[in-house]
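Below, in structure tokens: the form predicted on its own, a single chain.
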Amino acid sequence: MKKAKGYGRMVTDVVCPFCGTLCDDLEVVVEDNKIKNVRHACRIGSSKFLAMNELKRPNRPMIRKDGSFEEVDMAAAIEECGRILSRSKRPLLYGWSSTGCEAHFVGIELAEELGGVIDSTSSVCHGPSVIAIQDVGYPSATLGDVKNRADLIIYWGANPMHAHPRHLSRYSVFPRGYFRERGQQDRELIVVDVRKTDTAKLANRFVQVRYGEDFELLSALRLVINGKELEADEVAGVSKEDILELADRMKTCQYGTLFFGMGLTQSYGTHRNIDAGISLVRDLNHHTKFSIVAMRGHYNVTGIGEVLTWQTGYPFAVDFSRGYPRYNPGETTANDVLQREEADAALIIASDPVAHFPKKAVEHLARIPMITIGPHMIPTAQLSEVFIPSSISGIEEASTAYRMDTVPLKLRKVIEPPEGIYSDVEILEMILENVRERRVRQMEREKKAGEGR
């Protein structure tokens, strides 16, 4: 932290808690507990950052009475989520995408206490990226590896100058790395996808694709790396020609490196589109030097699949209605569970499903109770019975993320929060204690009654 020309006082190297990139070089410029000046963000992370000076947030907590929302103290809000989730036989709790680690161990032990089902917005975006990776390996690198080493980029079925604007500018195909001194000059940009995005007006090879038949183009060139005869002249709206052009081009690279966003995790193949890519990519590394590198979504989306694996050994998805945790992706996922109506709660942290969410899920939704845990009255927090009014992770707390390639990042705390704001892990803290006295009371309650008869 230092003093800012002309005023206020600038606080370095702060984290940018927006998308997978998690963007580390930002200087922002801070006076009054107001953000003055974000120095290297893109559009939208100085946006995140400069809009909290604007913002008109709820500093209160909520509770639904008689169909309008009353304000109350922090004490009845809690003892109303402890009477709600204590109350359910299988409470979801979802989001988690868009908070800090420390938030996600907290929300596992609730989780459990509670024998409910924990999800992330993995399970609808890069959800099957992770079952293909359980499937057949991740042959990945970091970003830094990319940056220093790959002289052949490619995105497929990702546009990151509008979803990560940084990406190419920082870790693919601009900076100047160890081992490309040049920067651009020293690097080969293809991009595949079924229209020609932002992205791929850079690239100096545009491959489209025909929608929903990414997985043909990735088998065929699987094919023609391995060796074997192409028979057909065009496969997915790519000529014979060129699909293989594309695969010479590949193996003769030093050091490639194949981004994929969800124009493969969500259309026809989902799972086994990333299991062709992955295995292209093993099969490019008998020939050459090869990564591969899924474009994550929420700043944290990877914390919450990494920090879940740590403590139940499953990515997203897990139900510990057992008594044990158990993962059965199309059975434990968020919106299954919405839609055959097992869920009878919800609490809802980071995320917003009921703007993102199909109708059926979202209808069931609105018939349960459910509490949102968020800075912002959000629609979620709109439907709930109880809503938590918290701090913005990433600039008046600081915690703990996950960058797209699994490499953990500090996020530093740059303002105060408004007055009487929590963070996420102390809401949560209070929920769970209050949930546990609660299991206390009811055993001593059984206790009695049982030395009564």
Given for the second form:
Amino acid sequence: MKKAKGYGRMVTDVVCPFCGTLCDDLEVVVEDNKIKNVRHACRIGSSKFLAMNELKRPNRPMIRKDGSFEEVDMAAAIEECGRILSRSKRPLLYGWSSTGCEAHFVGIELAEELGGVIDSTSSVCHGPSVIAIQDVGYPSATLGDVKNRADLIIYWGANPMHAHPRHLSRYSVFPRGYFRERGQQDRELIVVDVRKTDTAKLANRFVQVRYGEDFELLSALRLVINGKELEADEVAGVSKEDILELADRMKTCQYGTLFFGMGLTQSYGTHRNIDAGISLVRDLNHHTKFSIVAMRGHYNVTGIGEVLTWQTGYPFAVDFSRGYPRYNPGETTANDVLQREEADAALIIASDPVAHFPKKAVEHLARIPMITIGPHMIPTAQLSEVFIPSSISGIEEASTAYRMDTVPLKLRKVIEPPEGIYSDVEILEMILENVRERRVRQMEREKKAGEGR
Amino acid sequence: MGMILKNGIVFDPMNNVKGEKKDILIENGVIVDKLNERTARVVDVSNKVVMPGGVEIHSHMAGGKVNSGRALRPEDHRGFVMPKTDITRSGSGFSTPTTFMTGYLYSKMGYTTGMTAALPPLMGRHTHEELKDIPMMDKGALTLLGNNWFVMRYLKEGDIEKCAAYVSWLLNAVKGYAVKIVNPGGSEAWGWGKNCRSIDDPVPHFDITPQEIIKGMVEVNERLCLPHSVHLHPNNLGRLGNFETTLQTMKIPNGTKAAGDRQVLQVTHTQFHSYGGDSWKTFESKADAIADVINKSDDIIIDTGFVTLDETTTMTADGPMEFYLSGLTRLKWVNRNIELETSPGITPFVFSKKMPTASIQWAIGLELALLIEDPWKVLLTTDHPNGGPFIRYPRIIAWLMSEKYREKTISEVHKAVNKRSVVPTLDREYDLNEIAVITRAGQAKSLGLDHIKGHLGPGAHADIAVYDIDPANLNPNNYAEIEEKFANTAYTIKDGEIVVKDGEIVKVVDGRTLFVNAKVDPGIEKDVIKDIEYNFKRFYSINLANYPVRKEYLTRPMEIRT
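Switch over from the form predicted on its own to the form predicted together with the partner chain, please.
Following is the full complex, with the preceding chain placed first.
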């Protein structure tokens, strides 16, 4: 921590809690517990820090009474959470991507205690990537490896200029690396997308794939790379000539990396697209060195996947209803549990499903008692029975997060949270304790009833 | 309050106690020689085997690579689950069990200390987060350094002192316990899709050979007086005819003096490095050649890396090897190149009894253990989960103790074992004292932890395993019983508390995290830190300040100073 005269204090090496790029070189100037300036961050990242000064955040928990929210104290809110969750037979605990791993630990323990379903935003994001990885594997690399070695960068169905603004400058296209001393001049950038995005405008080569036909193009490339004759004149709107050239470029580079985004995971074909992409990279490894990296969105969506995996064995959509972890995407995923109208209560944290889920799932969320934990009064909070405002992890709390390439980083605390606001970890711990106390009381009651008989 | 383990039959090889009826006295978590017997709790272990708690020296039980293996294989988790109880957490996984479950399963077998086999420094925080979630055991991490750019550069310049200062800085930064080398140079070459296929194959762009890396790191290790020796996974793992590379590798530290009362080199999972033949049809065991060298050497020990004939998930920081293996099986393949440090890979594998190679691999592990005369030179591992999951240790113990059991298995596996291995001709049977050496005492000595672990003398941590075996009535032909008894202790005691009773977890405790802090010359350290600062900024993708793992990630941190 440096001191700058007239500027309050400066916190260095701050990790940005916004996207999966997890830039860790931010410098934040703080005065009187207010963030004055943010250096090195992109526009999205710095606005997350600076918005802290302007946003009016709710500072007390709320419970819905007769249709409208009423402010209550923390103890009453926790009591209500405990009541809702303990009564529930199949609670859904969803979100987790924009909070630290320390909150995940408590969240998973709570899900286990309740015998509920816990799922993360991967479910509607890179879930298909996980399913594809479980089919064919994942030849990957850390972003520093890409920076040091890669001479060919491909973004497929991803637009980092908008979604991960510093990705190109920190890791892939622009930085100088050990074997790429001249930075961008030593590398080629290829963008495959359905439209000419701002990332595509920077590319040495832009390949426009017809919407929904990524799988066909990936398969055509595999065909050529594996030495077979391509019989069609064009595939997915790309000419045979271009495909041959692209395949040749991929085969002859020294080290290539394929970054893929939601354009591939959530378009027609979903996990089959990723399967084809991974298989393409695997094939390429017989000719040169190639790796593939998923462009994970939320800053700690990778983290919830890692924590769930080491504690339960599965990366998302974990069902504890039998006392041990079960995983069956399509059955235990959040949307399926909601759309089948199975969930009878929900705890939503660090995400906003009401704003993003399909109508049918949201309708069910509106019917069941819902608890929302998060710093802002988001649409999901407005449909909830209980809303507990929390501090912002990575700015107001130190925590741990995993970058898109699974590099773990310690997020720093830059300022104190507003008075009376608890962290996600503290809130979840209080709920867990309340639920456990209720279970003990319940067992005592049953025991007494048994004795009386 | 103290505790007395009364009338047990004690096997404590480090103190030369070989099956004597003896009481063990415990107070404040350590073993003592005197105790107020009136207030002490007496636990009757009459006619039961009492051994020091088991020590795991090489198991991929925590970290990024293990976790990728878990995520990769839901099929490994579905059939093998542990429900939650009032005191234990739930879990799943056969070859890659989840963290809590890992702790419980080890504890049920009487293990109380364990080293996770490969910590890539950049991922150190992840490994420690997982170790934090492994209860019941003291734990530490072998730290990957054989393909590290700083290390290769210092060694190429011949600057052992700077290299030592770097290693010391790194171990402390990531809270590692020992130096692990995996496919030296080869994993860096894998950054370009290449490999180092002999100890003299130069590493692309780094102008150094695997031989120079090993030699240099052995010197560095001894200069720093680290508790453990260099822990080496040689080049060419799993390749046909690789025993020659292994023999050459074992000559490298020739004459280097150990800084402590231990070996200068531990060649790890040697089963995977003892292959002869030039095609899969001529694939054969060369365990005899390896055992011969070990028998004559005072400086080198091995751990076995047994193959247990199961379906498993192979994972190693030897990236090119995993790619090669997945090419043979056409099964799914994960790779994780880690900047400046290493390149792990993962692929599932089925060691089927019907396969000639798998059957011979099974034989090689046993041959190593049966042909090496001194049990202190052979440590029991499966390179979990590579040769098989650690829960198979009791079965391996049964194979070692019972010739009859080996005969039965030989009749079930591919008949190639009769021609291309010598295991059918071996009639040695391990006794309980030798088992105690290869599962705990030998490990503790190799790790330089023999002052606190692996024995039952005063001052040792009160980590104890009690097995319901009566040595007087032990019949090696009852191999099923041996396996069953070693799988479920009568008591496991951790730091003086009973944590397992009759094969059930009765108390969940957190173990210590062991890490080393090696002293180096402050002047050189300063130079090296300057160098690290300069190069870190240019080549890593995170800031130096965000690299070190702080103690808050460790459970009960225990610093070992040199």
